[in-house]
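Just the one chain here, the form predicted in complex with the partner chain, laid out as structure tokens.
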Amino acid sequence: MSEQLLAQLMNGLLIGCMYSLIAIGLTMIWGVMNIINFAHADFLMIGMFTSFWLYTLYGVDPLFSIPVCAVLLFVLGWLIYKYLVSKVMTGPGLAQVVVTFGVSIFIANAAVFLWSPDFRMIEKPLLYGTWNFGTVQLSIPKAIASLGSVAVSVALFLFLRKTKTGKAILAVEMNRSSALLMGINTERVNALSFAIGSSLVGIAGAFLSMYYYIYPQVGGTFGLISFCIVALGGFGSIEGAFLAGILIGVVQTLGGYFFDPAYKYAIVFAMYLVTVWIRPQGLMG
């Protein structure tokens, strides 16, 4: 019983770290630009497929695809911001919602067209198998992916606090007009945030591809949960998203274990609703 509890807790933490990394990119884009990127889950899918194809066609292990995914999604994010999102930034709010929604539908359908709706898996990544701690078993790729997620989140945190560019991003997040008056190129900061946010979810995709199946609609549930995390953690708060991600992972796993798995997402969403009710700005907003 207590072994199972420990195993559940560990698994909750692992999936939670993954959720955090996926949600951080989303919350960053929201914080800086006040727009929700509905294509976020599709960027995750592109990251996963990039890693899959590098592995299948060139034998590159997903561990080494991480930088490729990071750069590729950075560029993609930059381009989508520059040629689509920036055009509607001054337009009505609805246009901003619709533009990323359109990108999402386009990417998902293009993926079905290009790669078929089939399920793929990276069979034998370098990191493979399970670690046994007594009776508790932990999947190695899952554990490494989660540690990697934490590392990337910390790196982002340091980048924002310690570098000049990072500080500029935070300044825009706090107050766009003041930042503009201080001589910060807000347009560039927007593009950079969108690109970094996309890049982070690309990295998450590469990590996830080490142990999760890959298909064009894989982002669906991850996307929904990351919206929930962003709201729970406080819109735009990176630390908030990090904590909320882990919290949701643990609650989901333990809730499913102790109550009923059929309601594990209901518990997660109920927690979100209660938070929004008591503390509308989220945990750290």
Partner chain sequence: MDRKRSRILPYALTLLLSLSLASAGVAADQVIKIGAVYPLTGAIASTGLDCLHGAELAVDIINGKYPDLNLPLAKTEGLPNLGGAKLKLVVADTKGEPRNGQAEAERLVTQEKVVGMIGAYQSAVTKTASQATERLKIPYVCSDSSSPTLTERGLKYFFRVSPHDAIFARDQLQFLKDLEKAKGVKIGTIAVLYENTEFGSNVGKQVLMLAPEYGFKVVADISYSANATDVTSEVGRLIRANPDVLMHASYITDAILFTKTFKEMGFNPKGLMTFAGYIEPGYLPAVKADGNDIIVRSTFALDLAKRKPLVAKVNALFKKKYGIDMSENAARSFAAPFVFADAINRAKTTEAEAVVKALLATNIPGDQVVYPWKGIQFDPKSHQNIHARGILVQIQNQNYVTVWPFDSAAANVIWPFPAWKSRK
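Here we have the form predicted in complex with the partner chain; I need the corresponding form predicted alone.
Left out here are the partners and the other molecules; the chain alone remains.
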């Protein structure tokens, strides 16, 4: 394997880990509530801007803004569920789509109004530079962000499998009616799942702000890929979203390397279409 190809493979794994963390929150909300949160990618943008402004105004490094982003997006997700999404949970599916789509448009336009469409970047985060492995260079911010994404994903997995609250969420995901008969407060589980999913993407936003451009439409770049990951991994499957995120990161990067960077997204969606044609329920659905 050539050194350049090895470097591309490593880059694919790193961006794939970020994709996984973003998509896990989305698939968790779908698995529990059966709704598509179109505002998910805009929550990512809010997390990135929160890190940016904490750094610009108060000198707080993105690494230390992660808890703030997690709590802020948790509260925001909880409020949006309680006062908007919960009102249409028993309504037609189109109403649920319109609500989250409307929230997405509102957040994106509010960001343009408040912060302008300009591109921003955190110039000198605490972690910068590269690690050199022979002739292969690895970006330190990307590596730390990806390792952090994996750690958060594992923590979520353990929370769902080992805690009483996590098991209640899984029970609702498997069978809402049976969970209700068992005495589980499904409304509370809905709110908690929406808040946790939002918090996860807020954490991803803090990680991304260490090395990625920050602007109001940044969510759109990751949003479409996230929906593809959720479908490829299997709707509602957290393990599937984790694997699909890494797979798409690698395919995207290697596709750009072997063909042309302009075709990398086309290659990703071609792979997705072929996969769901063979296995419509996704890899682990």
